[in-house]
Structures are given as C-alpha cells and as structure tokens.
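Let's start with one chain on its own, the form predicted alone, as structure tokens.
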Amino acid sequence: MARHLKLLVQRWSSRVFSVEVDGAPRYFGIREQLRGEPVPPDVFSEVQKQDRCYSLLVCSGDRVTGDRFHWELRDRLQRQLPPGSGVRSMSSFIPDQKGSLLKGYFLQSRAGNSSLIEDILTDLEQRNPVLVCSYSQSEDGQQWTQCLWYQSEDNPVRFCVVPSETPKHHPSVLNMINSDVFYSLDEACDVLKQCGDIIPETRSVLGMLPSSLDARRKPDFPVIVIEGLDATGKTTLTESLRDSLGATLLRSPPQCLSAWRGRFDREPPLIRRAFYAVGNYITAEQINQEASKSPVIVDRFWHSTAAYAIATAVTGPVSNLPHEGAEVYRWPGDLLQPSLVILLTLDPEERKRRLRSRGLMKTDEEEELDHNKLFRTRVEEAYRRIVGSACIALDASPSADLVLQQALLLIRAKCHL
C-alpha cells in the first residue's frame, strides 16, 4: 500500500481533479508554481471567505475493497461531520490515462469547523486507503492553495490551484471497461469471486452458470430482445409477441438470480454490475437452449445493463457520453448476439403517466430517471450507440395493438419470420 501511495504522489502534480456541481463536472489542475496571475477555479466561486475545502480520495490497490470503502465513506461522513458540512463527490486522474481515476469526496467547512473536521479525517487516513488534501485560500481570496497531507506536517507539499480546460473525455472513462461495464464472463466473475468471503451469496450466483458457454453457436431460431426504460410498454409487447409468434420468452436477469436482487443492489456499482454481467450470461445459455425449438423474445439483456451503467458513471449533458464508435458500446465478445433489438421510445410525460398509474414502487434508477431529464437523455443515448447488435427504435406511444403491428413488421423483415 505505501508503494502504491508513493506512485501516485510521485506524479501528483499532473492530475486533473474534478467535482460534481449540480450535476456536472467541474474541474481545476494543480501546479507547483504559479505562472501569471491568480485565477481561483469555478468549484471555488461560492466558497465563502476564511472557509476550509478539504478532499479525499480513496486510493487502495484492490478495487473491490475500495470500491466498498467509497460506496460507504458517504454516509460515514454524513454521520460524523458537523451540520452544514456540504459533501460532494469529486474524482481525480490524468488525462487520456486509463486505469487513473481515482473517485472521493469534496468538502467544504464552514469557518470554526475546521479543527473538528480534520480530526475526522486525519483519523479516516491512518486508518483507510485515502489521501486527504485540504485548500485554503490568500487573503485576497483570489488564491488557492492545496496541501496534501500524505507527509508529516513539519513538510507539508503545497500546490497552488489552477482552472484546468474540460478534458477530452468524461474522467469515468477511463475506468469504465471491466469496472462500470463488463465485457467478458471472466471479468465479472473475477469480481464476484473476490466477494466471496463479504458476500457469501456470490458463490450460489457463481453456481449458477454453466459448465460451458458458445457464444460463436448460431441459434436455430430467431431471438428478438426488446429493450426501453420501464412503462414503455416491453411487458405487454413482449407477451404479445411471444402469443403471436408461438415463441419462448425469457426475461434479464433471470428468474434464477431473483432471490439475490436485492442484495446486490445494496452493494457498490462495480459488484452490482458484476452481478448484472453475469445475469446476461445465465440468460444467454437459457435463450441458447429455447432457441433450439422455437423463437425467444428478451425482456431486455447486455443493452440494459450497459445503457444504465454508462449513463449513471458519466455525469451532465449527452456530450460528456464516450463518443459515438468508442470502445464502451462495442459487444461482449463471448456473448450471444441476437438476431434483432427493438428500442421502445415514449415522449417522457406520457411515460411518467403511465408509471404513476401502476402505482408500483421505483428502483433508485427510475427515481432518478424521473427526476433528472439529463440521466434519462443520456441512457437512451447510450442505447442507441451500442454496435454489434445494434437497436431499432420503435415509437410506443399508439395503441398496444399498433405497436404489436409495428413490431411484427421489423421482425418479418429482419427475421424472416
């Protein structure tokens, strides 16, 4: 751990450090001198004179312990800091290096709750993987510095704060292949393995897998998957479809993996989207065998689980999504393709109505989906960039009869059927 430590501060001085304001990114660098005149960052805008900013960033060497350090350092500090202590989530990397992120929290004191403060957190560093910095401001206000705090106090290292330009990519990009979404079985499983002494119920998920699995196996019938965000209307569709074409329907994730939902999306993203990965892979093996005697629809698969991982990894407007063509939409390679997706599309209030009329409670996504326009934007974005099993998108907005039509019709045309 102190060699890994060593290697980040080594090159501290050429990171970008990023922190979620409404929503979106703000990002400010960090230089040994300073060069022209002082211009404090945007994140320090708002700071009110003689208030403290302080940092941390969780930086262990396993990624699935820090994963599960970070998921709950939140509440911990929510619990232990003063009232007014603002929390924000912050990360930390440099440009255009994969595998650099590192993801940690924002603070800001206000003026007499510092000392408290950095008890918290000097005891949170010599107990945990996390570096912790603190930044104060000149006199003038015009001026910040930043101390961090991984050598003694008697030398502390003190950089002064830069505005830093937006990078090129979102910073979750860089950690997002194999961590926000999986593209092999062998990835996620590695994941749920590393679990299996915190969360025990990793190893009956495990079990539940295959022997073996065929991606490169052409099945003999159709598989159509139908995809779009909840109160579109994909379980009346998919029904319908299964009614009209004498076909199997299969749901992801599947019915096997239902009894451990709910503790797996209790954990941190990376465990959840482990769990998720491998649900796409039972049910590649069960569309694989149904798929020998008759069509399958899919109640949605990998687009899923992709589309949301990479909406809710990346924050603000579409533009901050990996661009169109990047590594993040291309298929799973040792996934089974199937022969069509349809994309179920529906005007947002229409969609909202119909989810009030169920009546039925709303995972933290849907929350979140009906709460803030940009997430919804940007995960029906993400499903329309995924290549390799490319969707189509369909209105859902007419008559369930309509749609079966519309629906019908692709599948004839695309399927042969």
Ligand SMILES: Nc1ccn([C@H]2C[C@H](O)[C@@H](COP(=O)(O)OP(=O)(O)O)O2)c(=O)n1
Given for the second form:
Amino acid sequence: MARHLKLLVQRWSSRVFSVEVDGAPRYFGIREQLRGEPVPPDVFSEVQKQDRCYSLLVCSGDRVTGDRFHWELRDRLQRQLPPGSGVRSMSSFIPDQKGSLLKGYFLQSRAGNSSLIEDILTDLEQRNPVLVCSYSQSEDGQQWTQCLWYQSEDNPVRFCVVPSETPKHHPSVLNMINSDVFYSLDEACDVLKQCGDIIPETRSVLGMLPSSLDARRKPDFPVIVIEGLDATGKTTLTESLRDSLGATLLRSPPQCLSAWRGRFDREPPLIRRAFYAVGNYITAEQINQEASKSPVIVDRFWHSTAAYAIATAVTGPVSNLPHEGAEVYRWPGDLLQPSLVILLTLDPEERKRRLRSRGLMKTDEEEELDHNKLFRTRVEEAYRRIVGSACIALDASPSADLVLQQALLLIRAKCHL
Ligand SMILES: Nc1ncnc2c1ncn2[C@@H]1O[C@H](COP(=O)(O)OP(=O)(O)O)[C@@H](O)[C@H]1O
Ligand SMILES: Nc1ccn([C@H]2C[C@H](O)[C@@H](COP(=O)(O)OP(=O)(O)O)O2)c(=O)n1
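Output the structure of the form predicted in complex with this ligand; the preceding block shows the form predicted alone.
What follows is the whole complex; the chain from before opens it.
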C-alpha cells in the first residue's frame, strides 16, 4: 500500500465523514469502541435492514490526477452500478486541519446487489487511488459499523459509526486555497503545467501569458469592473459605459482564451479554476496597456473567479460559506487592483424574466430552482465578502438607461472622471 495511504489510515479514527443529503452535508464519525450511541438518522435512516452501504474516498498523492479521477468517478459509478444505488457526494476530513479533505462518493446497495457492487468496488480499488469502506447494520438494527475494504479479508477492523457534531467549518473550506481559489499566478500556472500531457490546450493558454507582470504599476486612467450574476445586465451596462466614457471594453476571461474556455469548463474545479485565474492575469496585462490611453471597463474579473469558486465548493445555505474576514476572500497580492468594482444586483424574479427573454432558461423545475436559489445567494454573499478591492452594489432593476446613469454617478464620485 502506498505510503500516503498508510499515513491516512493511521489517523483514520480522528476523521469525520460527511455525506450530501438533499444538497446539505450530514456528518458522522467512527469509534473503535461501541458506546451504544444511536445511529445517525440522516445518513442511515432510510437504509433497509438487509442493505449495505459503501464509501469510496479518492486518495491520490497527485492532486491533478486525483481530482480528474474523482470527477470521472461519478459518471463511471452511475453507469456501472445497478439502478437505485443512490450515488451521493461524500467527503472525509480532520476537523480544522487544512488540506485534510478527501472527496468521494457514498452509495447504497439493495439486497441481492451486494456481490455485483463488491466486484465493481474491488476492481476499482485495485486499479485506482481509492479507499473503499463498507457499512453494515448489527443484527438488532441499533448500530452501523464501518470496515476498511483493503484489509477486510485478513484483519478486519470494524469501527462503530457514531453521530458527529456539525464542524465549525464546511469541509470544503479546508482545501479551498490553491485548489478552488488561487492567490498567485504561480500557483495557478503550476496546476496548468501539470496538465500539459493530459490537456494539450494548456500549453496554448500558458503561451498567452506576458513574460512579466507588474501588479504595482498604477494605471493612468481609471479601471472599472462590472460584476454580477448572469443576466443582471453586465453586457448591456459595460457597452453603454464604453460609449459614454470613450473607454476601452475588456472582459475576463479574455477573448484570446475563448477557443479553450469550453474545454476547461468540462474539467474538475481544480483545473477549471486555474484556467479562469490565469485568464484574469492575461486581462490584467491588457488593462495595463489600455489604461495608459483611456478609461477601461472590464466585464467580470477576480470577484467572479473567487465568488463562483467558493460558492460551488461549499453546499447548502450561506452559513456554510467561509466566515466573513476569512483568508479566502482576500485580493491576490500579484493581481492588478481596479479603481472601482460595481456589483449589479437584481431581484431573482426579474433576473429569471431576463434569462427567459434571452431564451437561455428552458427548464423551470421547482427542485432545480431551489438548488439555484441557494447557489445564487452564496455567490452574491461571496461577492460582498471579498476585500482588498471591495465591490459597491448597484440595483440593476431600473431601466437600462437609469442603471447607466447610476453607474456614471458612482464612477464620477469614486474615480473623479
Ligand atoms: N436594466 C435593464 N432592464 C431591462 N432589461 C435589461 C436591463 N439590462 C439588461 N437587460 C436585458 O436582460 C438580458 C440580460 O442582460 P445582459 O446585459 O446580457 O446580462 P449579462 O451580461 O449580465 O448576462 C438581455 O436580454 C438585456 O437586453
Ligand atoms: N473572470 C471570470 C469570469 C467568469 N468565471 C466563471 C464563473 C462562472 O462559472 C462562469 C460565469 O460565466 P458566464 O458565461 O455565465 O458569464 P456571463 O454572465 O455570460 O458573462 O464563468 C470566472 O471564474 N472568472
């Protein structure tokens, strides 16, 4: 067994396990001694007596390989496993220990399917960096135990599954820095460089970077970033501002990356976020060049990269976000700071109307909207928590012309234009 896996298992009983149920994490722990505690209701309550549960945690020493494997694993499990196996996202972590997060899946097998599932899992564990556990119920139905798969035949160690308190931080927060949100160009480039062999396009992306960057250079003209969720009116406002101020309009990701954006959008968060982070530095260089000649308007920049990444990495309500003032909300030290960032805010109903009138919102399923509602509020809150180049919110619900007038007022007041 690989060394990192051995180390991992040595501290196994200090770990907390988290399973996503209805879009929110439910937690349980394990103990070596049975203490008669009740089983955690949310994760195991609906499991029938004869059923078994399994967990798979990805534990690759190489994070690019690990993240890509984790990303593909869900599809693979859904394709291979019998219907009704209920594949749920899962993670395991040591509370408050940064970098301790392992991601994986939790599944359930109906009676009669166990041997098929176990063959699939054994094969998976033999060929891939994955640690499998099985969960079974005691005769009287009062307790669940966890057994590490790789050692189950010769030396089975059974842990008792016990309830665990909700940790202070959402588990994803432990691995967010330089996995979801990058705080320097070097960190983002490192990830892309590691992908060179599997995603040849990364070489072209890295080739777009200027040879040197100077974040301290102060642009001669103001640089105004317009931020907001999709369909809040960024394109409409940025184009009007360009015309009203005789400004240059830029966007992030920059035009020169558009051919590869779709390719990186299909990759797991680590690679996708590194791509958008690098895009901001390329846009920053374009800003530096243009802001010596005229004001510059930018459609999305760092706030979008960080806020979407943070809001996607955590699940559930806004309270699961990293707390206000946390490290993840700080502006990267090596990235150009705009003169002003305006965040367009819009009533959800009006935003939905604009999305529909643009013809992009085709499904109206209640469940999907509920999910979107939580995600939307997390993104908006993350936007507001970013410091170092904080954004000013602007109500985008009035007519396009009124929004433009309000934006111009803000720009004149803050940038002396
Ligand atoms: N202030 C406004 N009032 C009404 N409709 C607007 C307003 N601003 C934009 N729209 C319309 O809403 C839709 C989304 O606007 P758009 O500028 O494309 O948003 P974004 O670039 O943020 O996705 C478009 O159909 C646009 O014409
Ligand atoms: N600077 C940027 C711009 C966009 N992103 C990411 C964040 C979201 O996942 C998508 C949003 O892009 P989308 O195509 O919806 O943007 P528009 O509103 O259409 O301009 O892109 C980013 O991470 N960094």
